[in-house]
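Next up is one chain by itself, shown in structure tokens, the form predicted on its own.
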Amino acid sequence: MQDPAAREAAIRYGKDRTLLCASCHGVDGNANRPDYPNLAGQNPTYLVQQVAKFADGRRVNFVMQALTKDFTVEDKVNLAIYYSLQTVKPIAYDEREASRGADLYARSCFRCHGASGKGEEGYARIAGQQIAYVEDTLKRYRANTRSSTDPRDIRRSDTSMEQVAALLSDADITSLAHYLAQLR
């Protein structure tokens, strides 16, 4: 990122590599569907880590695993740089839900994701994220904590997120999702 010429090359190659990513995540990293995550503005360290997890099977998603298995380290870094420099577009949210979610966020999320939701080193930027995606993700983390969850159904696991999500009701999750949607 310090070398302007290298940064510009990474952006160019990263954008070229988004050809397959764009159908779900958008060319500029703003997801085309509400149940897919925005990658625009995402923490580049986090993106590289997640792509690596898809590639080696620690995160389970057929399409993502198929796409990422052939990514080189350079591909991962270029994509991460490209998406991290894109701007998150505003999405519609419910102001009342967002207001309720602010207190939940302050109690449960800010330590890792920061006061503005932009993430700390290695943590996801969740500011401006898709509402349906946040809801689905938090419910999956919560489901992982239940003994009835079949290990084959766990697509993503994180002990810290599971501990937080285990304490959230569906209403809490909805409020948090709306709060995150309005953050920039």
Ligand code: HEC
Contents of the next structure:
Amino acid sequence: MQDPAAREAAIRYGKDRTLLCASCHGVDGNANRPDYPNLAGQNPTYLVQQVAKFADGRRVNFVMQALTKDFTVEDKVNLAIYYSLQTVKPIAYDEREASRGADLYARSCFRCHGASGKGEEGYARIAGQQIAYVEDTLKRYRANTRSSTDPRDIRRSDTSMEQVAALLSDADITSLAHYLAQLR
Ligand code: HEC
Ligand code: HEC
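Can you switch from the form predicted on its own and show the form predicted in complex with ligand HEC instead?
In what comes next, the whole complex appears, and the chain from above leads the way.
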């Protein structure tokens, strides 16, 4: 990031690679569907980590695993730099749910994801994230802490997030998702 010429080249190269990604994550990293994640404005370290998790199977999603298995380290870094520099676009949310989510956020999420949900390093940016994606993701972390053996449960594992999600009800999850949607 220090050398301007190298940085420009990384952004250009990263943008070329996004041709494979735009149909779901949007050209500028704002997802085309509420159940797909935005990549815009995401922390580059987090992006690289997640692509690595798909590539080696620690995170499960058929399309993402197929797409990333042959990525070089350079591919991952360039894509991460490109997306981290894009701007998150506002999405519609429910104000009543969001105001209920504010208290929960202050109590349980603030200490890792920061006051405005921008996170840092391995802590994901969750500000402005797609509502259905956030709901599904929190339920998947939570499922990892319960004994369901339903093979349709595609779980997502992370020790910090499992501890937090285990304590959330479905109603809490909905309120939090609407609260995150309006964070900038
Ligand atoms: C067919 C749709 C589709 C395409 C094409 C696609 N993705 Fe994804 N991507 C998804 C879905 C769905 C998820 C969420 C998976 C999950 O729930 O774990 C995801 C998750 C991700 C994540 C994790 C985001 C987060 O917030 O944790 C990253 C990073 C990512 N994709 C990068 C890419 C890149 C880079 C490309 C292009 C090379 C790409 N994706 C192409 C559908 C797609
Ligand atoms: C102890 C630290 C910690 C706390 C507290 C915490 N998180 Fe997280 N969160 C993380 C980490 C680390 C990740 C990345 C995990 C991974 O790799 O799957 C994450 C990931 C997430 C994701 C997935 C982001 C994405 O793009 O896929 C969401 C959504 C999320 N957190 C929401 C919350 C909410 C809502 C709360 C409060 C109820 C919360 N987190 C509290 C550390 C924390």
